[in-house]
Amino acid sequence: MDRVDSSRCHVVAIPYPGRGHINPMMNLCKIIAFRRPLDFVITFIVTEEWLGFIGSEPKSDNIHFATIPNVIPSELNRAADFKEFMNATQTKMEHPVEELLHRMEVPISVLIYDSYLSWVLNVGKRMNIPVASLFPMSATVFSMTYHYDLLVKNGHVGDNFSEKVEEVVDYLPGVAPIRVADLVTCFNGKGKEVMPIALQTVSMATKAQFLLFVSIYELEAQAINAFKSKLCTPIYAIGPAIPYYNFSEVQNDQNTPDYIKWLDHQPEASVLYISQGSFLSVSDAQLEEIIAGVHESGVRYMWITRGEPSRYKEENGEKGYVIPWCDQLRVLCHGSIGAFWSHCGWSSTKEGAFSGVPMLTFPIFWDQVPNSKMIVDDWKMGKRVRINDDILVSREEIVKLIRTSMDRESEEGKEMWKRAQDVKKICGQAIAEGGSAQTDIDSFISEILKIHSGIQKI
């Protein structure tokens, strides 16, 4: 680890080694580094594996890195055992990741921890360091997790519940009416050997000493002001956390992508932009269908995937562009998309609002299924494509609704634009000066700071 400045207030992040949870940790201290550049040195922790995908990234020069070896599965076979990569998580980090604060130079002014290492509350306690709780799902389905009690007395979790599969919750605080089908899948379905994990990854965030939501408050206000009326914790809703602060920096970037280029001769909201994220995947029956209603739909498209590219291109090619990476705020935010075909991570649910396309939603596991829902039901900016994870969606279905979210002359592709306007308006009004993100943000890094202050003075 290089060496930092003992008199800036000196933040360790220490995020859970997964794509979707190491993004928003890392946006989070760049625009904590962004906002207040003098005042700190930020540390964040990654496995040695973990630090050859991302240690060239760019970053600001008070944020460094620091390494623990890879005493856990290796991330590009982390689906293959999903139990086993979280129970090493659990139980193989705490002890290198505490040597590694020990020998530290330069005193720690708090720990920032994704919310699934929960072990890391019981570092700070022995080292007297203040921890800071970030939850990189929604809001939502903190609620959802936290009262689970709540679900298990009224039957719509646990052996009995199939039969309830179309009952509506709407008990849970903060939580709106919700069917027991939209539930996070490990309470009832996939991922369900791992639902303690889950339980007291929540159960413990409550005990640190700020609780943070990667969220919109505008967006889950009433989940955010039922925590906040419960808990003594401190609770910042800070914004998506995805890197919007360097967006027009990027935009402008003269080393202009290839896809960028291909995408600035699309004509204004003609391509449906398809990303099921970097983890889980569907079957090959299903794969199938999707590939072939794409095709049979005649939209343009742009298709993120490590898979063979030609098993995704048509066979002239020209209305398809298959590639196995980009930069996903910045295409989402380009003029020539017209849709945004998801697996509903909740980063990319993030980004699809701030960018302010329909969506297609396609959940596969855990939070994406409740994310799914909010994105349909209660922003009312998209169109289910998976409501059953039992029953094949067929291509003609899939060609349907492809061309419904792409119509903006239709009464509902024209509804579904205007409501994704308006949730994009919500997360800019947030993000701004004086906007709600940037104002529990500030508020969070005033705390640390006097945190900060108090050891300085000891």
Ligand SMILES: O=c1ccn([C@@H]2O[C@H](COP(=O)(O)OP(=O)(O)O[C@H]3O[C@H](CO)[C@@H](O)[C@H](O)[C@H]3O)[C@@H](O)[C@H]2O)c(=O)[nH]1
Second form
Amino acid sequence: MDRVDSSRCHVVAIPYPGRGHINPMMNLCKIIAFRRPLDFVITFIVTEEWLGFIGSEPKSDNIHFATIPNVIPSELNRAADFKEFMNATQTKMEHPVEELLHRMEVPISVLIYDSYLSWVLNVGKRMNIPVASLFPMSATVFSMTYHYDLLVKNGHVGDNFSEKVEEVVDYLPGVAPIRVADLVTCFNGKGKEVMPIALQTVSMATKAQFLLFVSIYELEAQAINAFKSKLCTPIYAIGPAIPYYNFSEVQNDQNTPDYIKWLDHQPEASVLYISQGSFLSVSDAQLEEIIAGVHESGVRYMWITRGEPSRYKEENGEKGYVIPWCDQLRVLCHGSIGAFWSHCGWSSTKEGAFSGVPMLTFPIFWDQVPNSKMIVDDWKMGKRVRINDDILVSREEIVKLIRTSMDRESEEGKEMWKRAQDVKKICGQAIAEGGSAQTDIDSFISEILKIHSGIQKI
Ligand SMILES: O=c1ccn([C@@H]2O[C@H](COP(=O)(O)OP(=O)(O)O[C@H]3O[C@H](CO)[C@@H](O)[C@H](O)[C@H]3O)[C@@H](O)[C@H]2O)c(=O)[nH]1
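Could I have the structure of this protein in the form predicted in complex with the ligand, to go alongside the form predicted on its own above?
First the chain shown before, then all remaining chains and molecules of the complex.
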């Protein structure tokens, strides 16, 4: 572990080990470090395996990594047994993390933990350190999980739910009316085996000293306000938690990756960017239809995919670029991108909103389903591709959806583009100086600095 300066406020960040969790936690740390470089030193705890993935990514000098051993299944086959992976995060990490915290020489002012690692609250209590819970999904998902008992009372979860999928749930505080089919999948669908963890996560998060939503306040004001008036815990909407501070620098960097050079040569708004997320995939038959649909649509595409790139490329390859990884936000903000095909992880959802491109939604699991509903029905900046597990979406349907979302001349395409631009503007205002995200981050920073000065006086 790197050495840290003891006069500064020492924040220790404990992210859940997954891309969609590590990114927003790291971005919040970077924002804190950027806004108050002299006041903070931040220790970011990851497994040794994750250090290998992210250790060389740029970060400021006052952020340091510390590691625990690889006590959980490898990230590389996490999807093979999701329940086992999640259970391991609940039972195997606490001890090595606590040991590591005890070994830190500089007093810890506050722990910021991913809400899905509820055990950090107990560690904080034992060590007498205040904790901030960072919920990595939407405030809307927090609300539907917090109010699970209302869903039970109304018969919208449980045995007969399949007869009620089209019923509308309109009684969840701060949540826009939503069909039963669009609730998080851990209530009724295939993720049910991890539902107890989801319920515990949310209930424990309300017991933290601070609750952080990685949300743009203006896009989820009702859900956030409902919790602000209900809970005593101070709540902050810290915005999209994306690396926007370095954005203009990145645009001008000298080491432009090849995929950006490829995009530079494509006409404006001509490329469909496709990313199905970091670990859960679709059936083989569905993948065949998607590949055929993308090619038959005739649009250019950049496709993020693991393994077998030849399967995704059309024969002459000129219209398509297939890679295993890219800087997604940078790609989405490139002028050549015309639409974003996404699995609707919460970070991808916010990155789509921030960059203002119409979206094609293909949610697979958990919060991705309500996120897809938010993009399509509430923000009106996208179209649903995937409906549910039982319906195979045909290539013909996919061709139609892609063409509509990329066609800025048609009425529908124009309207979606306009809505995407409106949402982009809202995100831009939230993260601007004096905007809602900036204001909440600064308030949170002030609170933790107060805690730190209290520790210093003792
Ligand atoms: O080539 C790529 C692909 C992805 N990303 C980034 O990786 C992150 C992915 O995060 P997210 O979109 O949230 O997807 P997952 O990693 O699948 O996120 C998991 O965790 C999220 C937060 O709990 C949930 O919302 C998702 O449903 C769950 O699958 C985003 O920041 C992307 O920009 C890249 O930079 N390059």
